[in-house]
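Quick heads-up: it's one chain on its own, the form predicted alone, in structure tokens.
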Amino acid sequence: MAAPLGTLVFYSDFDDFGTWKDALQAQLPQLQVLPACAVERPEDVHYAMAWKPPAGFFQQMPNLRLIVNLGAGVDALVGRADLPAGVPITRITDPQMARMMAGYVLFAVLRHARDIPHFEQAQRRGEWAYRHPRSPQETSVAVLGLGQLGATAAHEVQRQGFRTLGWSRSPRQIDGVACFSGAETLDGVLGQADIVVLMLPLTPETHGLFDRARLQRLKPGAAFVNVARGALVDQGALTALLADGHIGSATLDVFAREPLPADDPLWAMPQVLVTPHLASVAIPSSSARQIAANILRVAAGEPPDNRIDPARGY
């Protein structure tokens, strides 16, 4: 029989514990697994998986060994007060998280490159509307943010034919992709791009790095797709280019504040598309397994696999 592998803590108010317990248990049965509100012990925990744990959280396990972020993006947890000192933080890369971020991608890629909310407008209107298709090559489309998500992503788009450009931070080569990196060249790519997918991680560098002038250098008309964070966008100044024609449509899957308020104007928009952050979740069954190797490897005394560096925000 093998030797009992201590306690994991669940929180999530978005997640089902249920599935999850039944997931992570398949992979390590030695691995005792409780919601929050169970552990009676905290100093027998060991490791925790949450998302957006609240404020203290993690001051109460001092035999913490390991954080595993429920998610991709770490921004909710990096900068927080009661990070335990050396205590690695690991985030899921889940290929399932990536195709289906990517699926997600193409569908809001493909929905402005048909111009499809011209047609569902025309539709409310009893109007036949008829607008002529343009060829995908004859659309560029810029994924800033060429992580795994983003990279899976940008060749998902490249590969329906459509000019595909990737920005990020550091230099990326992706096959098809024209690939550019640095903050000198982030301007040039808006402004070749008819269709802007957002897909940065959230730092302090790239908080509200989409302001208006940022917007403003968009070419007239294009559209633009947010599945990152909320926060990388002047949520105000995004509205009221949308309103002036000047961003031409958006899918907008986060918000400055979620969920989004019933009044907030984005709602009545007939060119914006309302998703409540479901680009892309992780999936039990396949994210079990990573998690439970990176366990095993900090049982056994090594580092574990897919760390994020707090500093740098991911």
Ligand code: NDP
The other form holds:
Amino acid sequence: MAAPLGTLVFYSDFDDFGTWKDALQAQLPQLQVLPACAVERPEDVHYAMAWKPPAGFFQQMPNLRLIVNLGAGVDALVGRADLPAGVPITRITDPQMARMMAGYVLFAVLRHARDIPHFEQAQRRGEWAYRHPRSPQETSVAVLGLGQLGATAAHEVQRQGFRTLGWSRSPRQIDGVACFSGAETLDGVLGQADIVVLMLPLTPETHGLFDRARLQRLKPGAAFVNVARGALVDQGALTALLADGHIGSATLDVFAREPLPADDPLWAMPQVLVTPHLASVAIPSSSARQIAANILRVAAGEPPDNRIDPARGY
Ligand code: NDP
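Please move on to the form predicted together with the ligand, as the form predicted alone is already shown.
Every component of the complex follows; first up is the chain already shown.
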């Protein structure tokens, strides 16, 4: 029998403990997996897998060797005061998660490219509001952020025949995608796109990047899709630009405050689709293997994969 690996503590208000426990123990039967509320000996906890745990959570465990962020975005984790120094933080980068995200992005892009918000509104008025379709080649889509999720989405968008632009921090190459990098190229990319898709991590550099002035760089009538984080955008400015028609329509999965407050004007805007932060989620069956592999690496004294850089913020 394999030697015990110690204990992994699990915390998430959004994910099912039992499903994750079964998925992890299918990979590592010798790992004890406990929900945070069942941990009696915090000193025995070597691994933490968490999504938005309460403040002070990590301080209770003096022998942590690995923190697994239960998701792709680590903005809620980096910068926390209770992170133990020197303990590596990893995130989930799962092809199935990327596929789920690409599906959402493709849905949003096609919805805007085919003027579906216009037809939805016309239907509510009982109106046959013909608008001649454009071919995909006539529509430019900019995917901002070309990481694990963004690159997959950009690939899927270009496969549909859209003129696809991509933007990242460092130079990237994706077949069929015109890639740009660096802050100085952003406004040029925005000015060319009929549909802008935000897929950037929230970091000190990207926080508030889409302020009023930058949103005004979008082509008049462009569609705006945010599946990244609400704090990238000045939501008040976005709302005002949607109201005055400069931004034609939007698909928003993330918001400055979540849940989006009941009195927020975005709810009632017919040209806006609001979804409750679910464009993609961590999938236990497909990501347990990489988490297990990282636990084994750390147990053997090796560095884990998919490590994030807290200084960079992603
Ligand atoms: P990655 O960390 O793999 O990639 C991030 C990309 O953004 C990289 O291309 C990176 O550039 C680029 N980037 C980062 N900072 C800058 C900057 N200052 N200027 C220009 N480009 C920058 O992230 P993922 O693709 O895995 O995920 C993206 C985000 O999606 C997550 O951070 C999370 O916030 C969000 N998300 C949302 C979900 C939802 O359900 N709505 C679900 C999962 C994730 P470079 O290539 O040079 O490093």
